[in-house]
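First, one chain by itself in structure tokens, the form predicted alone.
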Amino acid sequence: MSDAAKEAFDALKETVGRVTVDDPKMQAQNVDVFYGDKQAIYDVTLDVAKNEVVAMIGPSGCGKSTFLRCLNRMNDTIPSCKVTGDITLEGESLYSKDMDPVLLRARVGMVFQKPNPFAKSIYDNVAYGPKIHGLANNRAELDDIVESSLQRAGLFDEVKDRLTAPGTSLSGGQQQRLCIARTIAVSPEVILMDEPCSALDPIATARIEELIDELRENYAIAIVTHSMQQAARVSQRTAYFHLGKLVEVGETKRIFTNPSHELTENYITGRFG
């Protein structure tokens, strides 16, 4: 990192660290992430609010997906990864010894870059989570959860006559909505999305973006996207990451029209990234 960039980071550190929201669902404070001896995330503080979409943008390799994976402890699956700092969900520490990662991932669901339906029927893809978490007492209740989840994911009308068909038989956009239905079937509090539209065509992308806006009414949502246009369309706040640091976060409209930091402006205007 150049001396000028380092000075700019240091100058903004206090400002970025104070950026919070009135009604946070999740709070990450002073988070550092290491892969062995290599540090990937530096001192990131960021809230995710109820009924809000916060978008994380930045150049490839800037740490946005790494940070997102901290929010439901997906980085636990990487032996060399160490996370420090404090991340809480409704005041509960995600990394305390009392926090069960399996239960946490039911509360904080994740939708990945590429649709990844299970090798099961459409019905069983959605029913899997409620079954293992004991959310249904009988088949009728399970049927209700499956139908409701597919409805909320905007997929039920398209698949109601073929629920026994493999989830992998659906189109790419439908598979991603199936994965979203699978996520919300366990009644999460937060939904994380890691570039959920990068493998989809424009029509499927538009449908997922509409769905994200609808889901915001019931969930806190954090999305990583490589598309600045998508961030502008779906989010209320945008966070810009660069070289593992949170450079700037604020109301999406302001970030895209009047960014405070030169690095953000350079990225938004296409000068690098």
The other form holds:
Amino acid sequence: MSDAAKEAFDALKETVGRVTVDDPKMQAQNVDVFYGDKQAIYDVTLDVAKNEVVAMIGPSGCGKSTFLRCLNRMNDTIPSCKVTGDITLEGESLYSKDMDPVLLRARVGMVFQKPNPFAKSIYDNVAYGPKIHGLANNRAELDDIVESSLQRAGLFDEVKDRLTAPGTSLSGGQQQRLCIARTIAVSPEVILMDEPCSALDPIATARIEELIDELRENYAIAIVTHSMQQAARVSQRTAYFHLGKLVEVGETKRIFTNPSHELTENYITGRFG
Amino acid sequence: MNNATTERVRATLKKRYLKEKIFRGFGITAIAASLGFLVLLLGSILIKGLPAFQATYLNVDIELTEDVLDISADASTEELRGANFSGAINQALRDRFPEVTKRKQRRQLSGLVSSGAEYALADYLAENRDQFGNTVNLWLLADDEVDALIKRNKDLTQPIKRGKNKNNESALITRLSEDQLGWLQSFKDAGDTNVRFSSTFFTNGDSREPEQAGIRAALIGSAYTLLITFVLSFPIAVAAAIYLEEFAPQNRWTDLVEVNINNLAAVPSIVFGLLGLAIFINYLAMPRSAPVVGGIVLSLMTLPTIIISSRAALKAVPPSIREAARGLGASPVQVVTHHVLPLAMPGILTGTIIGLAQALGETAPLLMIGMVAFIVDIPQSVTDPSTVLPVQVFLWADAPERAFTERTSGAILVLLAFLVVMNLTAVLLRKKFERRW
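Given the form predicted alone, corresponding form predicted together with the partner chain:
Now the complete complex, all chains and molecules, led by this one.
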């Protein structure tokens, strides 16, 4: 980082741009995250709107994944991790005593960086969520859920003849779509995606990006990505993180054409990161 | 520049390949050496132990008449049991060698046949009541000294190795007298000796008479003991491993537990035996020499082995699977039972089988709790007095009769077979679970 950029970062007290939306699905307010003594997130306030894709970009280690994982309490299992501030889903606080993490994760699904299908058949991969949550009353309903989820994930035609084949027998891109199908089978309200295409080739990536755009009709989506092109293609709003601070938020088009903050500009023009 | 690199690399290549060759050589030597030892061990046990599965029989004509058996023709089954079968056998032998009249010689003559032969005769008559009153031709189990000579096809005309024949290479080592050797020779000449497979070794319990001693009591005892060990140690160990690996917070207490489990694995097994004696037998008044106590003691010993290997197996399950399940809203228990445990099962089973194999071969702690007893009866339940295979090996290896040498090796063969069956089961089970897609 150049001296000028460093100064700009140190001077950063407040996120540039509008962090709130009119019709929020999730709201994070003044979130700080600590791993032991080390602070990973500084005072982040950000809304996730309904039927919108919000992309989080930034250099490695900027805290965007950490922030994403706070949104469905996936950091719970890390004993040293402490989250302060408030995150709400439809006005309910995520970290309050009344919020059950199991229920929360049924409402806020997650797709991971590396495709991680279960060591089960394609059918069982998708059916697992509905099964444990008791979403299907009988086998026929379960079949319907599996089929429609695979269809919405754009995978059904490719696998309809081999639903009993192991999920891991699919190609990387297919596996990731299977993981997306698995997530939407539970009918969540929000889908979090943590660099979902970083392990995929361009063709599989394009397919997933299309899918994300289609899913936007029904879900609120937050996606972390390393690829600025991807953020530009799939998201409506973009949030730029830098060393744990949320530097700038705005409409994707504006962020990529006319960024307000010097750090954002440096990043999207490729000067660092 | 490039050329210089090429030259340098080329110069080192020869040395690198030489090193690889040497390394491979060491590996092959090590494998050859261990295989050699294995063959030596197995070969020696096989050669010594195989005769244990065979027994020598003598062909005798036996009168089964009222006079000889001392019962009436219409005797009940119970009365038949009490008939004078040993008298009948002795009579048959005396009829064969009428020249034997002296009391001492007569006793020696009876000594050619095993003392267990009368039971075989009783069984025969109980099954063939129509033979009552007839003279039947039967093969009777021979005494162990006879068995040793006939089995090895010794020349019975050689002098006996004692006194002045001490240094005679071909002299016979036997406790039989010269008279007995003479009678045996006559049996042999008449073709009335036979060596064949005998199920006695597998159907009888222990006995003071080697030719009647069998492995069954110890085999059943081992099976019961291992059953108890498995039933206790497997669920406890797996539960402990899952808790420690998946649920327990990382703090000083869990560290302490971990250190203690690792230490427990290194505690000499006899200490567990003493513990069993003090707590289970003296304090809790559980039965002595019983597989249930043996099983409990061996589970204490097996627990750390299974816990440690289970934890390793659980650790090897990729964290991404846990995240995926948790991300879908699976509760911690569901994450474990639906995803982690099935994937860790092959490893857990391997650890269990290693632990059980150790338990199967364990002797010292069982000596402490009285499983070293002389057990003739086949144990019928886990609370019956019994012994186990390695202890039986230990007992027989200590017995003075030479015929027990082959029984000892025979018992080791049975123990090894048991082990092979167990390992095979484990491999098959693992195959079944190992659908790691």
